[in-house]
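Read the single chain below, which is given as structure tokens and is the form predicted on its own.
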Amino acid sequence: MAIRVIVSGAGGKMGREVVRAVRGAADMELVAAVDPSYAGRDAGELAGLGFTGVPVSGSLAEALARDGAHGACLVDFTAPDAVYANVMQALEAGLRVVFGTTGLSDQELGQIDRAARERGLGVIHAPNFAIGAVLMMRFAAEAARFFDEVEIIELHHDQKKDAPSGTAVKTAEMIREARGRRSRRLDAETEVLPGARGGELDGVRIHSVRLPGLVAHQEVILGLPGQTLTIRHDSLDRASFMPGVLLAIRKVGEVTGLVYGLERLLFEA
């Protein structure tokens, strides 16, 4: 049996890469799809497939009034203003969440957590998707353990509204778990320009760029005396995150409760 997908924030260059990938996946089905933004319109000929027989929705009630929506699983890639209340609604109304879009709070994804276990639903909520995004982050955390410093720089498109990123904090943590120890710091550092050193986050220095024709990338800089270690990821296309994405559909069914991190899929099964 097909799994029933709903897509959140269709008309976005993440949601129109989840729609294609949804639409070529052997078990999957496209039941439904919502942009406010692109309401009426037929989603796959948004995302350049023609036409599905898919309108777009203008909200999420108004999608799951469609045949089959129910107990579908909803794919969120929305705004970060935008995902909580999503998220939220889909539990209530008895569906899986998949969702990409960072810059939520502890206190609002713990909140996510409890609704999702009240109802017996998952939820999986991971920064990035890529494959290699995620060995990226696992290499610098096994990395950090043996050198002493270590800095972040993430740099995505001009459109991205959270600074930093997500995989750059969850990578920051994953340096934290593995060290069991905060980075050393020089007390006598002086910054000319405030803001210049970047952010910091347990010790980790995170410097995050905005540009125009940009992606997603990250680098993780590691330094000893006399050397130093540079891991880089970079998505080319945001067809690298659709595996991801495909996977986290796939097995957010056998869950209870938010996953995060597409770690906890490739490497805790």
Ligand code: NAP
The other form holds:
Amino acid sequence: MAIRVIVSGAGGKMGREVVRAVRGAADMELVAAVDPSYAGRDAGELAGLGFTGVPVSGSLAEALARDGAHGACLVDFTAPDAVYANVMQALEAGLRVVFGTTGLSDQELGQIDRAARERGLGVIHAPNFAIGAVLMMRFAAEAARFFDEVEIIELHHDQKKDAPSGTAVKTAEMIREARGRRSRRLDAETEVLPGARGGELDGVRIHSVRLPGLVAHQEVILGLPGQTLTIRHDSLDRASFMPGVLLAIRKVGEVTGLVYGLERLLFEA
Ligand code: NAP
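Since the one above is the form predicted on its own, can you give the form predicted in complex with this ligand too?
Now the full complex is given, and it begins with the chain already shown.
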């Protein structure tokens, strides 16, 4: 039986890509789509597939009333201020959830985990669904054990609403975990222009670049006296995220609570 999928944020850049990927997957069925900005439009037409007969609903409640929505998997690529309510509403309705929307706090992620466990449901969130990005984070964490200093430069398109990126935050967390300690704090520095040294998480400096023309890119630069090592990943097209999203949709029925990070599916299977 096909895995039934509801796409939230279906009119957005990622949502359209997810609609195309789900429609192209033989084991999945697109049963509903949500995006208040595109209510009433056909989800397939928005995604460049032609008419699919799946109208975009103006709210999740409306989508949940559609045939086939019961027990489906919600895939959310919306906005930092919308995703928490969407995920909670989906869990209350008994849906499993895969979400890529970034910008949630640790507290909100914890609440999602608890709500999912209480209902015996699975949620998978990856701040980056591209396999190359997952490997970049892993290699950076491994290398950070051998380097005194590390800084992260993340670069995204100019429509991105949150900064720093969820990928950069996750990378800094993985570096701290791999090292078992915070990185050194450079307290002696003077910032002549506030923000010039970026933000700091666990002692790792993060610099966010936003420019038209970019998609999603990250560089981790590690330094030791006399040498640097640069690990870089580029998502050149949003198709790069789709194998990871489809994998999460296939796996979310097998997990309980929140699974955070695509690496948990790739390396712990
Ligand atoms: P986008 O183009 O702005 O698309 C988001 C869409 O969601 C917009 O059409 C937006 O409408 C709609 N929306 C807002 N609130 C909604 C709600 N309550 N219910 C349903 N739809 C709603 O953004 P994007 O580039 O696709 O990115 C979406 C999110 O995914 C961002 O947080 C981004 O950082 C993240 N992302 C994650 C990955 C990953 O691998 N994890 C990769 C790329 C992007 P309005 O424009 O009217 O607000």
